[in-house]
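Next up: a single chain in structure tokens, the form predicted alone.
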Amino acid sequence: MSVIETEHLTKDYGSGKGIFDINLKIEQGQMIGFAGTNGSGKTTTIRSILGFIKPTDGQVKVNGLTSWEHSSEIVKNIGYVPGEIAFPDLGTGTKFLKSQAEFLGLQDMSYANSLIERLQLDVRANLKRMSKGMKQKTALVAALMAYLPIIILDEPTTGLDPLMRVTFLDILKEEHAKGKTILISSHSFEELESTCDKVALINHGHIVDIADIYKIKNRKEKEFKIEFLDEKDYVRFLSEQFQIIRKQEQYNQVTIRLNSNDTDKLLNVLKSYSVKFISEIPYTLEKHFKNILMNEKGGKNNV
């Protein structure tokens, strides 16, 4: 059984936004993003799984269990950082990580210490005056602290600076490899891919494509720019049997498809040229998503 099921969830706020039959399957100890733009529909789908919605159409299950009737129940079993933070009015960050403690049950503090210590958070400070930043890191070791099974992010790096995120992808990394099962939606492809088992595309409120992370690193076409030092070498090269999915003339510059076996192939045959360098271009999550949606319009994808 799934950890969490979606089975043709739709909400439709009329005027086309919402979500539509929208079919996810997490495992347990998987880690799925969510990709998408503001408004594609990643928060509504994070709010209709922790029960927080009621679909228009379709369900959700959570352990088994159907989120809108059994919310309450659900989101014991979930660590969840919104995507938009609203603190009670408990004064410190402080009182307010006890009072989540007490709710939770939760007697060892260490954990939480040692979260606090690796976000370099002042939990002295007043929550109403925190920065964004110092909100976003309370809310996360809130999340985080308690051992829960189950692990929702919306946005969670949002307002953190370049080194806090380094900090914060390595602790969800080390919350994945502990097996938890955990749900990120991001506008950061990079960070999605350096995290995550699969990442979902939502593009307006429909799920448009499901990437597998281990499939988008070990592709087996490959891309090569080469770049000749005359252009008696650049013309001489485009009658090779090479895929060449790009010219740039002015440079002496070709872009190259091509098997990953070919890859000797294609160092064998460049020994005959003057090159003054060759690169891989790599095949990232980015440019996987940016084909589909080219695809979907039916339009040409130089990227």
The other form holds:
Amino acid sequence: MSVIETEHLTKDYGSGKGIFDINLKIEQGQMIGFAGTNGSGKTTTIRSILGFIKPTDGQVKVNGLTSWEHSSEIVKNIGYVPGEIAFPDLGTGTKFLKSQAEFLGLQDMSYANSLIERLQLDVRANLKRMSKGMKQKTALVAALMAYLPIIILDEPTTGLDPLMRVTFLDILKEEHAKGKTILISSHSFEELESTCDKVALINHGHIVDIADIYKIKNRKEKEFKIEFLDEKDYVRFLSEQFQIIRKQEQYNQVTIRLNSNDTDKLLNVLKSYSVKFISEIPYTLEKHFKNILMNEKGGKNNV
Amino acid sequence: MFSKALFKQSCKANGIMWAIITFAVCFMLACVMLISGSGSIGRTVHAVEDEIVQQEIESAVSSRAINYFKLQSNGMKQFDDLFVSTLENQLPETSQDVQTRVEEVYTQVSTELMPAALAEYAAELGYQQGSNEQQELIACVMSAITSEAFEEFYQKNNEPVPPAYMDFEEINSLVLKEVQGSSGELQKYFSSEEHQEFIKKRSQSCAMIFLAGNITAQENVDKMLEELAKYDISPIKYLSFGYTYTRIKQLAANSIIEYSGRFEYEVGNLDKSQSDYDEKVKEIDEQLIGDISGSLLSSLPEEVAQALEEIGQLNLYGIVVGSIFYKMAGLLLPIIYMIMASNNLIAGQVDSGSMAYVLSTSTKRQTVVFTQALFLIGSLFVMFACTTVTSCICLAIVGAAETGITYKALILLNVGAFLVLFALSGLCFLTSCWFDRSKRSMAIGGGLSIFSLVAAMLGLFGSSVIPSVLRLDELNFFNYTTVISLFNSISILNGSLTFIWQFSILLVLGLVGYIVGALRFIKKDLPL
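Given the form predicted alone, state the structure of the form predicted in complex with its partner chain.
Below: every chain and molecule of the assembly, starting with the one above.
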């Protein structure tokens, strides 16, 4: 059984706003990224999963229970970091974390303390005076400290400096390694690519694609860019049996696509050429999604 | 249903505001109760009463003075007429008889004809034969004419006895002329400008002496005091008003001079040739004196008596504590607390998003809404428990007997104020649950609550606690636009039971607000 499962989940806010027919399945122990531009519906989906909003159509199930009807049941297993970080009016971070622990019935604060140490967080600071980053860290500690099996984070890394972002993601990877189910939304593809198992792309309220990061990273087809020292070699190379996808005459550059099994063949051929450089063009999640969105747009334009 | 952690959180978030406001309300209450209970409020009531009584006495004195003045001057003219007509009917046959004849006629007119004519006039005015009023009227006129017979009266008041009314030498010579055949001499003499002027002067001075002497005569003072005792005016207080002989005389002189001055001016403006001249003169006269019949202070004009009674019954302390403090001033700060707290408890947390931390910890929405409602009601309840204790302590210091407020009424006032806050907090809690934006929740819930308070303030000036002299009836309209009117402080203070059903309406309104708000909060989408 999937830990989180949405079936035809629709929340229509009218005038094209909202989310439509979202079908997601998140299995135990998976770390799922949720990508999309601002306003594309990430937060609405997350709110539906937590049962804060009632779907117009379809349903969300968490551990087999529908979210809207059993919100208070399902959130018992979910650690949630909201996108908009605003704390209750309680003074310092310590007081807030204590209050949260009380809500959660949590006695042991050792894990929370170790997280605080790793994040270099000064929880004694007043909540109102905390920087965005400090608030994010505090919110993360609050979500993780109870050791819940599901973690949902809504754009958690915005506002963090690059170094802290790494620490932050490392902590999430650790949690993932411990077997937790994680759903993280972000508009940074790079970040999702480096951490998640799967990434869902949502655009204008529709799931456009669900990409498997393993497949993307281990694609058989690879692209190489080669620059030759002189034009003669460049022209000669064009006649070789490679799939050429881009030519740049002025620089004597070609971009070819080939199966990784044929790498040997390429190297053999290139022995007789004077090559200035050869580099692999990596296939990233960003590129993957861009292609998909381009195709969709192109498709629409053709109609 | 109840989350201890959330309750604690709400206490921490709103505790300081609650403490400050509760302290401020209790402090204000203590100031109001102790300062206005120190007795100065009672003095105000008495000062107002005294002012009204004095005004009334003085206006009675001046109308009486004018009345006496008119009686005397008309009386003298009547006396002249009687004297002339009697004398002319029985003119002496010889010049030797003139002196005896004139004296005879004078005695006849002054002892028989004139008193009889006056008695007839008194009967016309409705005074009974032998009544005080009749005797007063006769004495008034006769004291001006036959001043020699009232010697005792003038001496008692340390006034010189006015000279004899008739200049017998002059009269004798005139009668002699008539006897000798030239008729109309007497008529001419009595209707001359000089004689008219003499009558005016004489009646002016005699009227004020008669009035002053009459009012300060012991028996009349006693009568007046008896009358004034009904309005709590003690003899000592009457003395403090300072109505001495000289003062009354002065007052009378002022009003007579003012009257005759105005009368002459107004009449002088009239055209003598017009046919309705006499009527117009009468009209002016009536306008100037108004109603001058009736005996002094036998009855105060009805409205004055009513105003006095109303002010006497006025429980100013009750108004200050019940209607001004508990219905207005004392509600303001709790309402402000209630608006802010109700907004903080739900809408504020939904708007900022911090509610997410509560709801993502398996706390049910029912639990959240129940706990927050309980906190809001509880904090208001404890706030008014504090004011109840404060007010009872203050009443104990001031002394319940002197202020006219019982402990029961005082506690009911606190209960009423709490119920008003309960009803308004129901409204604010409803808007707080209904809207996701705290701006809207504040604007609608808070706006309506403040409107209720302002309407109650305006309505107070048109309500029946304000004495009818000062009341602005138009403002009473506002009392129908606010739920605070259901807090019937008048009914509580005067011990009637109408406040009970009004209290239950407040209770129901509040409950409806809380229940509808809770249902909405449980069902709605939350942007968290």
